[in-house]
Structures are given as C-alpha cells and as structure tokens.
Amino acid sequence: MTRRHEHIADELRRAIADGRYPVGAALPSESELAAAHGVSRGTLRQAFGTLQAEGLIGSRQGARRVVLAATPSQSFTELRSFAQWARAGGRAPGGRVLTSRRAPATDAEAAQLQLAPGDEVLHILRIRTLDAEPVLLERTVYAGWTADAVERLPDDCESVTQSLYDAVGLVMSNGEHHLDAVAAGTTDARELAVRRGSPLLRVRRTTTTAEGRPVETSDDRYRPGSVVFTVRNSVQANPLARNTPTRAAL
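Three-dimensional structure of the chain by itself (the form predicted alone):
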C-alpha cells in the first residue's frame, strides 16, 4: 500500500509536470498543503524530501519551496537502472526488444568490453517507455559471457538489471558515462516519434561488475525533455570530467 507521503509526492509531481506549478513558481505553504491533504507537517516534509532528491523543487530557510524543474533528475553519484529511476520518480517504466543478434566484436567493442577482437557479443536494440510513452532508445552490446542470460529474458522485461540479478546473481556495480548531443537518425526518429535530425541527448555508458569485468556498453538516446541529469560536485570530490571530443566520438 502506498504510504501517505508517497501519495502526496506523486500528486505534486503530476501538478508540476502538467504546468499547474511551472518552473520558478512557489508551492503553497506547508500549512496550506498539510491542511489540504489532512496530514502533519512531518508527513508533508517527507514528500518534499522526495521531490528535492529528484531535483524538482528547492528550498531555503524561511521561504516557500520553489519548482526547479518539470522532469525528475538522475544523479551520476549513484548507478541505478532505468526502471529503478523511473519508479523513484513515480513513473511506470516499460520496454521492448526491437532486434537481437549475436555478432563478432568490433575492435572498438572488444576494447570497451575487454575482449579479443572477433569474440562473440550480443547486440540488443531496445525501446524504453515512461507511462507508455517512448523516451529512450538503447543500443546495447553485451559481453558474450552474459548473452545466454540476456536472451532468456522476456522481450518486454521491465528491468534488465534486476532480472539478471534475480536469474544469475549478476550485479552491475560501476558505470562510466559520456554525454553529448546527436541528431536523430531514421531509426531514432521512428522509435522515439521525433523528426529526423531532432537533437537527442546521448549517453554512452559502460557497466562493470564489482571486480571491474565489463558487462555491457551502450549508446542510449533520450527524447528531448524526457530526462534531466544532475551532477553535484565540490572541491573535495568531483566525479565530473570535462573532455574535448575526439574525432572518433563525433
């Protein structure tokens, strides 16, 4: 059963998403919202905490909470699956495999997955949805040692990460991400329902086990407006590196 603060967070999230509380607007006061929902301020603050963790609202002492974004953010300080991220934002994740094939690894794939050139890998093209709307097209290459387990998953598997853990105990512990922008190609446009040439956020990622063994490398392309990524840094610890793109990456 949904806890009360989760229900309130979900209602506020929807109100932000549909523009009732646009970016820059202040939310009603704690006392107004607590009275409207019939809850204590403590319960309401739990709901606020959820929305703040998602990057949707911000606060400062003595002022009302302000809407910072209309889309929940994904932090790079934690590695979560698409389904985990979606559920944390109160959304319904979905997915479907479009194509699946085994092939010899290219030199680039072999380097990323620590294989020998020509070793077998598994290519999966998968569309991901939020609340039944297409938001992400994944082109994932799995190391050959994972191929059997991945192929046994249903085509509409909601969480590949969780399913692989449940099936074979595979834990994806570490990830490296590279962000850039690309123009939508023919396949991107068709599956994400955008115009060909539309700008897409691309995240190229490689995921490994706790021991550092590569599991997958992927080219993920997000529909505009579907996701916000957040990086929080400090002078003590900065997980974000700024790099000049190489010719091969363009």
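Moving on from the form predicted alone, kindly provide the form predicted together with the DNA as a structure.
What comes next is one chain alone, with no partners or other molecules.
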C-alpha cells in the first residue's frame, strides 16, 4: 500500500468489522493512533475522514470518535455495476439484451446527455438476473460516441461497466440517481414475471465520466423484494435528497 492513510483506514475498518471496536465504543484518540502508526496527525485525520464519509464513525469536538456501524456501504464501483455488486453478495449475475435500436435523440435525451438534438443515441432494453431469477429491467440510452463499443458487447454480457472499461478505457465515475415507485407496465410485467400494476422500485440514473461528460441515462425497474437501496448519512455530508418532481422531469 503506497498511501499510508488508506492503509490506516483499512486497518480501522477491519478492526470495526471484527468487533474489536464494537458499535457504540470510543476509538483511540488521533494522537495515540498517529504515534502508533508513525504518521502525522494530518494523515491520521484523513483516514478517519474516509470512515466518517462511509458512515462508520461519528465525531464531536472535544470527545473521542465513536463507532456508529460495523459494516461499510458498498463501493460506488459495485453500485454502478450490477455484475460486481451481485458477485460481492455471492450471487450469480446474468443478463440479456432484449432490444437494441439506434435513433436520433429526443430533446429530453439530448439535454440529459449534453448532446445536440438529433444526435444519434443507442437504446438498449436489457433484463438482469440474479441466480437466474429476473430482478431488474433496464431501459438505457447511450450517447452516440459510446454506441459502437456498446453494440460490440455480447448480448449476454455480464458486466457492461467492466467491459466498456476493458474495451475502450471508459470509466463511469459520477452518477445521479432518482428513486421512486411505479406500477409495472405490460413489458415490465412480462420480463420481471410479476402482475401488471405490481409496485416496482424505479431508479432513473445518469452516469458521467470523471470530467462530467454524460455516458448513459437509464430507467431501471427492480422487482419488489429482490433489492433494497440503503443510504447511510450524517449531518456532515450526505448526497441524498428528497425532491418534488419538476414538470420537465424526464
């Protein structure tokens, strides 16, 4: 490990997961740990900051840090990639492209992907399975500049995110997710093997590169009972917000 603060964060994470610092317990002080690891206070604070952002520990001025939770949230890599997430949970991911179609972008799509209206986009309808059980129906729109790479992927490609990285070095590193509930339509019901009108968890997301260039936008519908989204947050920083939808929404 070249980065000392990451190494220290890893050690602390393990100690918390192992129960050496149980939930509710106080952690050693910054100076103690800095001395123990032979690093400056700044480096140690960086490690603590990581765990704080993960929601594992809390802090108040004047008092020692306290353990809030034992297990970290999964990484964004796992969040973005259905396949990686599935494997992390010991399930076998699967998938199949149902339809694939190129078309000029509508005004809404162009706006979301920061394209000119009429630029070509690629629509993909894809079903995702967990242990051969359908759990997620994705309606994805890819910006034209990624379309060729996406079309070259095999229909039953396990991990689109990973394959695009391997094939063209594309890294999707930022995302915005909108969560709400909808009733299953005809297609949803058929592919997810539920009754029409069943409640589905809908996640509309847009993913961008690190530079902020939009790559894809998607309407994902999860079968009830199969998946739960978890957000852990604290006063200091949290990216979760509750919004009333705007009229112009997708």
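These numbers were taken from a predicted model, which means no experiment stands behind them. Numbering follows the first chain given and starts at 1. Rigid core here is just the name for the largest C-alpha set that superposes within 1.5 Å across the two forms.
On the core-superposed pair, the CA position of S29 changes by 30.2 Å between these two forms.
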